[in-house]
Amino acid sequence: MFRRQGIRSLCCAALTAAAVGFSALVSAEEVKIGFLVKQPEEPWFQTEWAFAEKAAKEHGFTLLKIAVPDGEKTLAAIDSLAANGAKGFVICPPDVALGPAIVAKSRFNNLKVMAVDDRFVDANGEFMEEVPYLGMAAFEVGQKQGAAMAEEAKRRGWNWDETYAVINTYNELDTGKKRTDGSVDALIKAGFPEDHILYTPQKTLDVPGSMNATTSALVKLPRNAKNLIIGGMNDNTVLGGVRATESAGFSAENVIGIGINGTDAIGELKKDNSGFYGSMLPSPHIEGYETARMMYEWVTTGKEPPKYTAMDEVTLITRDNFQQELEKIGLWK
């Protein structure tokens, strides 16, 4: 009898053991997590995954880094992923519309996906909201930058009768409409005069685009324009936007142009004088960190992140403070 009982004590014993063991083991593995960008050399997306980097340093996985400039390297990314070991990935997709593709992929490879800054959408052009995304809340970032402009224009003193408003925008882009959509709004609540608002659409988002746009835009001005206020969805649309009043003839002094991302702005803000006056800096410090964080509970604990994570967070930069600004979040150089 108790011969048995000791036998059934070292069975125990040993069962007890290599549960610990396959214990240790498991949490022992390396976890490795993706972190895919369409424009890797973009200062948002080289900010995004320095501080996804600090959440792998800080909570123990290692990030792949990987640049899916289109949708042929973006599939391939996957499987390369997969073949690496990784549980999952963070992307912001070249193009919003792979979304079912890279879904699919995923699914194929055993891998969570979760979607930062731009949201998948299906082929019917609706938000895949099955699919976790955190960005910024468009809109009212947008608002926030329309206020912006409208708000600096009345610490000029600028007449509404000589000011007039041309918004680049680049409405393929959901994110961008809404963006250029609630700056608008933004202005006519503020009283700008709804007649004096010129859009003109973009071919392509960077600065010789948004430089065309504008300039076909501002022929179109009448006698008495005197002021003028520059949108769109990022910097380079407002920039390209300042660059085509300076080849028009108009002064920095009567020109206001904020732009969105405030990354792609250090340069011109470096500036003594220009109609850039400013943008507004998001979180892609946040972003970045938070999006792996949240990636890495889901592939060790299970907890799946919300399926929409909204950031209206910005902050004005300008001449006056974006040194400061940047220097807060790792940003200045």
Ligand code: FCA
The other form holds:
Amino acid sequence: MFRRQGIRSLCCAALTAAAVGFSALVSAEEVKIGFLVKQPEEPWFQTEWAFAEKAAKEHGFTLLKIAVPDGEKTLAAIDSLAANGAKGFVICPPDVALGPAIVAKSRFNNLKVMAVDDRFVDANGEFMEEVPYLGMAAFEVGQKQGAAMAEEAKRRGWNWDETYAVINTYNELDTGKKRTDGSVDALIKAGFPEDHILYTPQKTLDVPGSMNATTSALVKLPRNAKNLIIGGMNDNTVLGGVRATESAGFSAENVIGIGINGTDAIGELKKDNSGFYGSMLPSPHIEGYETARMMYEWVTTGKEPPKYTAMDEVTLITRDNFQQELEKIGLWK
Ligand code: FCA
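Can you now output the form predicted together with the ligand? The one shown was the form predicted alone.
Following is the full complex, with the preceding chain placed first.
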């Protein structure tokens, strides 16, 4: 009897030791998460990466940051993530229509996928609602941008008769269209004359793209156009527009450009003055951190991120407050 019990407790001890050893092995297994972005040159995405990295350090996983400027690179990146043992990834795709291909490739490789900023669409142009997404409440943020532009124009005592708005559009991207639609909606609500709004499409989503778009609109302005409002879906789409107004001879006091992102306007706001008045700063730090953390939680506990999360908090940063506002969220370098 005594002997049997002795054997039993020996067995138990051995089993416990094995279990502890096994769980130590499991917990020591490195969790790898990818974070793929379409435009790594934009400080917006660098900021998301930096805060995703912070989440990785705090939660103990490895972040694999990959630039995916086109479809080919995107699909190759997913294969390489799988080959490297990643379990899932967050992505801002170079083209939202790649959604079905990205999902198919991820399934094939047994990887979980979540979209950030730019939401996947299917072959019919409908949102792929089954893919978790976190991004900006685009129309509302655009409205705040438009309201801020109208308010500054009023503060400067501008007469609407001699004021025109040039809106650089990028309607291929839903978040882009909604932002400029929201902006125009707010301008009109503030009394801005609808027939003084010129829409001009951008071919590319960068400073040269917006500079070209605005330049082609400026030549259509009537002779009495004295003051200009420059709009667009992010900082780069407004920065190029402002550059175009400078080339056309408009001085800073006659131009109000307000971007969206904040992160990509820091260099511009450090200049004493320019037609680039300010930017609507959302929460790139939270977006980067939270999406990476949610993906980590998904692959380690099975808890799927919410299908749709919209971030609507924005702060207008101008030359007067940008340093304090960026410091508040740990974005001042
Ligand atoms: C899009 C834009 C980025 C940023 C992001 C939130 O991806 O291209 O500049 O505004 O949405």
